[in-house]
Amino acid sequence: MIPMHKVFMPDNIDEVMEPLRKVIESGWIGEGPKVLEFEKQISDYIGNPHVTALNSCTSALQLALRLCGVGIGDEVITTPMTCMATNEPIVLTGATPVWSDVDPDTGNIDPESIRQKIGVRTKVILAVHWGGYPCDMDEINQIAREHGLKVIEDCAHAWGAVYRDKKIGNHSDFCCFSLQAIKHFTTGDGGVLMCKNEQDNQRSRSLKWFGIDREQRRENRFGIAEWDIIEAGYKFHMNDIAATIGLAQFPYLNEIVAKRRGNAAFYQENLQSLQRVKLLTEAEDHISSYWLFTIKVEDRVNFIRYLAQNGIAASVVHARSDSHTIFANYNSSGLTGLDEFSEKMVCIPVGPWVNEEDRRKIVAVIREQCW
């Protein structure tokens, strides 16, 4: 079976195991120098100096909502076309998720729908780059400026994606990345929060660890380090074990993204003009990192079964959030773009494990249109 997802590790596993052994033997396995080194690597790669490494993207989202001041009675305009991890943090703040429609040709949040959803209680716009394809961030941020709102980007799919000549991670108030097992590269589990300004960055670095600002370290009368905590925080930090795994994988990130783009280009060239398959729309200045390669098909249940019978995994990956019971009390009517997209979309393998033989087989099976 050609898998949909696969954990990336270097072919020479000693590239991970040797530095990991040194960290474990050092006795310093919590947040330490390896986390700082990893944050510097991420900062240089994205081009944003305001980086905080965390234990998950979900924690990054929760922290970003906190930094935006979201709480009981507030509203967050968001997309239902995403993982549950995007929208559960909204509910946990006591705020209300307000569903925006999506563009049925991309799966991304629709700026015009955002405009229609803004109300007196709106505080944040939360955008998700579906599959790694960038949202229309200039338009979304312009809407936010017009109404005095903050913008959070869920970039879980978007390592290495580029929007108008800048990597995703530079465009909005807060950008949240995932390092979960099956993302482009991994720390075992983990996440990253990137902030637009230094003030938010400093606060995020304090809140990730119980509200302790490590730069304000002082010694008490016993000669032991202590800090004054001025607001309650979380236990969201990354540890040196996770950071070491990430550091060993990080040099391969450009290669990983390039292989995904190569496979996607092959599909785009060879799956055009099919009666029962439609490719998504892509703009030249929106460059995807293709964590997913999504197509729209007629009768996707039988399509997935058909591919499985031919040794190819396919999946919808995420069900729309508003289909779950925990969101049953939030209005999801009138989302015509979402209805169209969610009823037809399906994802096929695109990762670096898909070799030339694999992708030719995938194309040949789909082109038969026999499901």
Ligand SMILES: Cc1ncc(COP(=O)(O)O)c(C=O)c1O
Contents of the next structure:
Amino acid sequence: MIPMHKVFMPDNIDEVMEPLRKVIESGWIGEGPKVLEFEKQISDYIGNPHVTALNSCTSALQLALRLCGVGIGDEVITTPMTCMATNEPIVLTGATPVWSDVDPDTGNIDPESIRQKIGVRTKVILAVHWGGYPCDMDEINQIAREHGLKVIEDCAHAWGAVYRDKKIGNHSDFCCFSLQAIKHFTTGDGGVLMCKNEQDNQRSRSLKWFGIDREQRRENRFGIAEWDIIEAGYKFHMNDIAATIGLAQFPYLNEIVAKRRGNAAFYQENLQSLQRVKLLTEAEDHISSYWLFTIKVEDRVNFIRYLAQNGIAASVVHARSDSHTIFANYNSSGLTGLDEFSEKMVCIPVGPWVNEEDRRKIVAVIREQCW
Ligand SMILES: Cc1ncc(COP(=O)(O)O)c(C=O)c1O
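Okay, that is the form predicted alone; can I get the form predicted together with the named molecule now?
Time for the whole complex; same chain goes first.
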């Protein structure tokens, strides 16, 4: 079976195991120099100096909502076309998720729908780059500026994606990335929060670890330095074991993204003329990093079964959030773009494990059924 997802590891596993062994033997496995080194590399890669390494993207989202001051009675305009991890943190703050519609040709949140959903309680717009294809960030940030709102980007799928000549991770108040097992690259589990400004970055660094301000040491009565706690925080930090795995993987990120783009270009070229397959729309200044390659088909259940019978895993990956019981009480009427996208979309394997033979087979199998 050609898998839909696969954990990335360098071919020479010693590249991970040797530094890992050193860290484990060093006696320091908590948050330390490896996390700082990893943050520096991510920061240089994205071009954003305000990077906090965390234990997951879900934590990054929760932290971003906290930094936006979201709480009971507030509303967050968000997309239902995502992982539950995007929208559960909203509910946990006591705020209400307000579903925006999505563009049926991309799966991304629709700026026009966002405008229609803004009310007096709206505090944040939360955008997800579906499959790694950048949302219309200029339009979304313009709406936010007009209404005094904050913008959070869920970039879990979007390592290496580019919007208008800048890597995703630079456009909004908060950008949340995932390093979970099957993402572009991984630390086992992990995440990163990138902030637009230094003040938020400082607060993020304090809140990730109980709200301790490590810059503000004070001496206790035994003459030993201790830290002050300035506000209640979380235990969201990354540890040096995770960072060491990330550092060993990081040199491969460009290659991973390039392979995904190569496979996507192959599919686009070879599936575009088919009657029964619709490709998603892409603008030239939105460059996807293809964590997913999504197509739209009419008879999805049989399509997925047919691919499975031919040794190809295909999947919807995420069910729309409003299909889950915990979100049943939030209004999801009138989401026609979402209805169309979520009923027809299906993802086919696009990761670096898909080799020339695999992708030819995938195209041939789809062509036979979907001419
Ligand atoms: C869109 C999206 N957001 C957030 C997450 C959560 O990431 P993590 O597992 O790092 O918390 C995922 C994970 O798959 C995701 O797909």
